[in-house]
Structures are given as C-alpha cells and as structure tokens.
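As structure tokens, one chain now follows by itself in the form predicted alone.
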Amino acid sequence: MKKIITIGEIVVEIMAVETGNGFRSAIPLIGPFASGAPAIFIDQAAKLGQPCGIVSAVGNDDFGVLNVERLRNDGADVSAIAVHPTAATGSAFVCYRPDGNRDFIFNIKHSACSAIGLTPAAEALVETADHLHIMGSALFSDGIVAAIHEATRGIKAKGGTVSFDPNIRKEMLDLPGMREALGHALENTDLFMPSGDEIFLFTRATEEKAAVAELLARGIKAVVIKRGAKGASYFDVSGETLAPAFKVEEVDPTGAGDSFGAAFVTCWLRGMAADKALVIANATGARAVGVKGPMEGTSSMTEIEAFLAARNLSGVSS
C-alpha cells in the first residue's frame, strides 16, 4: 500500500467542559487530549492499516509523550517527530460559543512546533512517502513552509501525490505569508478538500459549481468539500458524486474533518469508487463526533463497518 505523509503540530488540547463566553474567568476544563489537525489525520489514517508517518516536533515533557505514544500505539511511523529539549509542546485552549462556534487560543508558533523542519529523520521519511496531505493549519512558520515545498518537490518528482485541506482557522489566515503559501499548495494538488465556502478562498467564481469548475480547469485531479451535517460531495471532470451525512448525537465536532479526510484519502489511494470512499469517510466523521476529544473518535475499518452495517450498509468497503 501506498505510504502517506504529512508535515505540521502535533499539540495537546484542553477543552472546557460547558458552553459559555471564553476564558475570561475560571471554568471547568477538561483534557489534555492528543491533537493538532496532521497528527489527527495521521492517526486516523495509521488506524485504517493504511502504511503512513508524520515530522512533527513535541517538548521534552508529559504533552510530547502522551502524542507520541498515543501515534506509535495507532501504528504510525513516529521516527521523524523531533523532540526539543527546551520548548514545551504545543496547546490549544478551546472554548464553546452558545451559537455553536468554538474559539482557540493557541501556544503552537513559539512552541516545540517552531523547530519542525527536515531533519535527516525527516528527510528519511520523506524518502519512503508515495503520498503527501498538507494541511493549512500546519502553514504557520517559514520552517514548515519550506519542509512542505522540498517534500512536494521530492514526491511529486517520483510520480507520487499530494492532497490538500486548507483547514485554515479564522485565527490563523491573515498570518504573515500565510495566503502565499496557501496558494503553492493548491498549485501542487491532486485532491483538494475544502469545507464548503473554504472553496471560494481560492476561486475567482462565487458560485460553488462554477468555482469546482475553475479548481478542476487548473489540473487538480478530484475536489472532496466536506458539509458537515449536509454530507460530502466527490467532483472530478465526470461529475458530481453526493453522499449524505449520518444522523448521530454531536457530542464534539473537533478532529472530525481531519478525521474524515483521513479516511477519504486512505480509500482514494487504495482505487476505491467516490461513492463508496465518501460513504466510509462520512462514517468515520459521524463516529469521531459522537467522542469528546479531538483523536479519541478515531476509528479502526472494523470499527467503520460495524457501524455501517448497523445502517445496513455492510460491504461497501469491501
């Protein structure tokens, strides 16, 4: 099986327990829970069976080892995770809006996260990636950037593939250079994965059909936008495929996509058809919702089919 690969933080999360307006004044928290959107989809995709690794860096503390462990245990290759012996790992405080919004205060730039970069381990597993996911959320520092570019630039030149979730938080999109380095990555794609009007971050078309076309016309191969509760929809220059979501209580919506694009990714580069990819990837979203924690809702393919074919949908990931 192919190998996939992706660069970017690895942080803990810490989580509040209610709905409520921040962190201006004591509140009930919970965590820390494994995190960061590429180890997220890294651990998702190691669960699949599917051969994959990360570079990343944590601290020399508790948060750097209960990522790590947490990574090996799930099967992925954790050789090119870099631990500093001075900076803490990464963090992210989140906190529920009564609207349904989640806001982040993030510790991710001036952590352990700052020193991610090809190292020889790096490199080394770059070496042996068939498939490179890049996530926007990983796009914060020149180091991170530049890793990205040379692994583009080495699996690409070696007839491999890159997908690309801009993923991007409204708290991180006008950091510096960030639109620039945004746009090399879409320029290297061959599965983007946006959700819903993320699309239109990267089109001149304001209509989503028109803007598909445009992102298709550029030579990207297939574009997944993910819908949340509405579903997924799969569109190369065939068409359109549409599969809609699974009802299921919402419990934490965090890691969900990653989660989802993990599974996608994983399907698409075992040959698999859209419609069957996008029914296991929406199964493996709904059940990471139902989990409170960012990667404690990721799923085995045993644990996908079962709960596909409690829905009577036993056999499409065969």
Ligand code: ATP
Second form
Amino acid sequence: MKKIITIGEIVVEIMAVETGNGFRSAIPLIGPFASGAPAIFIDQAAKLGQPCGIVSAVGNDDFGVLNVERLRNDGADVSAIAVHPTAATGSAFVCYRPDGNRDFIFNIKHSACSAIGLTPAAEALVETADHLHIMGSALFSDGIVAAIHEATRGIKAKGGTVSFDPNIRKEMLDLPGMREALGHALENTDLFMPSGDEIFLFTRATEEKAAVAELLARGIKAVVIKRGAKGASYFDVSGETLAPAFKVEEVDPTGAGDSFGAAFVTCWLRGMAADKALVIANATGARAVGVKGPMEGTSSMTEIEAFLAARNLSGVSS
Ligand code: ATP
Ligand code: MG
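Switch over from the form predicted alone to the form predicted in complex with this ligand, please.
Whole complex next, starting from this chain.
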C-alpha cells in the first residue's frame, strides 16, 4: 500500500461550550482536543488503514502527549514529530457565533510548531513516502515551506504523487511568501482539493467549469471540490462526477474537510473509481460533522461501512 505523509501543525483546540461572541469575559470551555488540519488529515488516513505519517513538532507538555499518543494509537507514523525542549504545543481557542461563523485565537507560529522542518527523522520519513499531502494552512513558516519543497522534489522524483488542499482564509494570502508557496504547491499537484470559492484562488476564470478546465490544462490530473452540506464533485479530463452529501445533523463542522480529504486521497491511491471514492469521502465528512471536536469524528473503514450499510449502500468500499 502507498504511504502518505503530510507536513504541518499539530495543535490542541479548546472550544467555548456555548455559542457566543469571542473571549472577552470568562466562559465555560471544553478541551483540549487533538487538532491541526494536517494532523486531522493524517489521523483519518491512519484510521482507514493507510500507511501514513506526519512531520511536525509539539512541546514537552501534556498537549503534545495527548496529540502524539492519539496519532500513534490510531496507526500513524509519529517518528518525525519533534519534541521542542522549551516552546509549548500550539493551540487554538474557538468560539461559535450565533450566525455560525467562528472566532479563533491561534498560538501556532510562535509555538513548538515554529520548529517544524526537515530534521533527520523527517528526512527518513520522507524517504519512505509515496504521496505528499500539502495543507495550505501549514505554509506559515519558512521551515515548513522548505520541508515541503524538499519532500515534493524527492517524492515526485521517484514517481510519487502530491495532493493539495488550499484550506486557507483570504486574509492569510498576503502573509510574506504565502502566494509563492501556494503557487509552488499547485505546480506540483496531481490532485487538487479546494472547498467552495478556493477553486478561484489560482485561476483567471471566475466561473467554476472554466476554472476547473484552466487547472486541468496546467497539468493537474484531477480536481475535487468540497461543497459542505451539498456534497462534492470530482473532475478530470472526462468531466464531472457529482455526489450529494449525506443528510446528517451538523454538530461541529471543524475537521470535516480534512477528514473528507484523507478518505478521498486514500481511496484514490487504492485505485478506486471516483464515484465510489466520493461516496466514502462524503460519508467520512458526514460522520466528522456529527461529532463535537476537530478530530473526534474521524472514522475507521468499519465505521464507514456501517454508516453506508444503514443507508443501503453496502459494498461501496470493496
Ligand atoms: P474545513 O472547515 O474542515 O476546512 P472544508 O470547507 O474544507 O472544511 P466542507 O466542504 O465544509 O470542507 O466539508 C467537507 C465534506 O464534508 C463535504 O464535501 C461533505 O462531504 C461533508 N460535509 C460537510 N458538511 C456537511 C453537512 N452539513 N452534512 C453532510 N455532510 C457534510
Ligand atoms: Mg478546508
């Protein structure tokens, strides 16, 4: 089986218990939860039984232990997670507003995550990889950008593949070096996985079909657009395959895109047809939004099969 790696932040998330407007007074909180978009992605791939690992860094503290033990227990290779001697594990505080938007306070760039880079352990992990998943939100430090460049070069040179989820808010686009780093990722991408309007981040076209055509003409093999409660579409040169979402109650959307992405990449690497891969990825996303906590809704293949069987869709994964 092909081995997937990713490079980026591991953090804990601490959530406001009730909807509200930020953190300017004392409120009930719940957490810490294991989190970080690349970490959620790799945890989900591991739970589906795909060989996988992450290049990252945590502090020498309980938040780090919580994350590393979680990833290890779920089957991910944790050999390239460095433990920073002095800085604390990254963190994110999140509060849901009544309108459904979220307020965040991040401590990532200046946390243990600042040490993420190509350590000897990371180089050894990259050597074993067949596929690199790039998460746009991880491109916040020079060390990570350099590590991703090096991993991309090595993995592509031996015939491996790259997937890329921009996973970025417009405000982050103007961070120094961000556009260049995103552009480099796109140039090397085989499977591009934007959500919603992110499809237009790199195109002149402002209409979806034309934007997809522009990306495919640049050498990207396939594009998967995540559409939240509307499901997802797969595009390649032969056209579009659309799969509606499963009807579930949305308890917490955080992590759905990362879980969906890991399930789709896993199925794609296993050579599964796009329509089946979309059903499994949609089921994985639907299970993720049904659970509070960013990584709490990741699924094993047994859980996905049970979810599908309950909807008369047995056998999709075989
Ligand atoms: P993230 O906030 O993690 O970055 P995203 O914007 O990348 O999310 P979404 O499109 O929100 O990704 O969600 C990914 C997938 O999860 C969807 O394509 C769909 O399959 C599933 N999903 C998301 N929201 C819902 C929902 N309300 N009901 C059912 N499925 C959902
Ligand atoms: Mg996303």
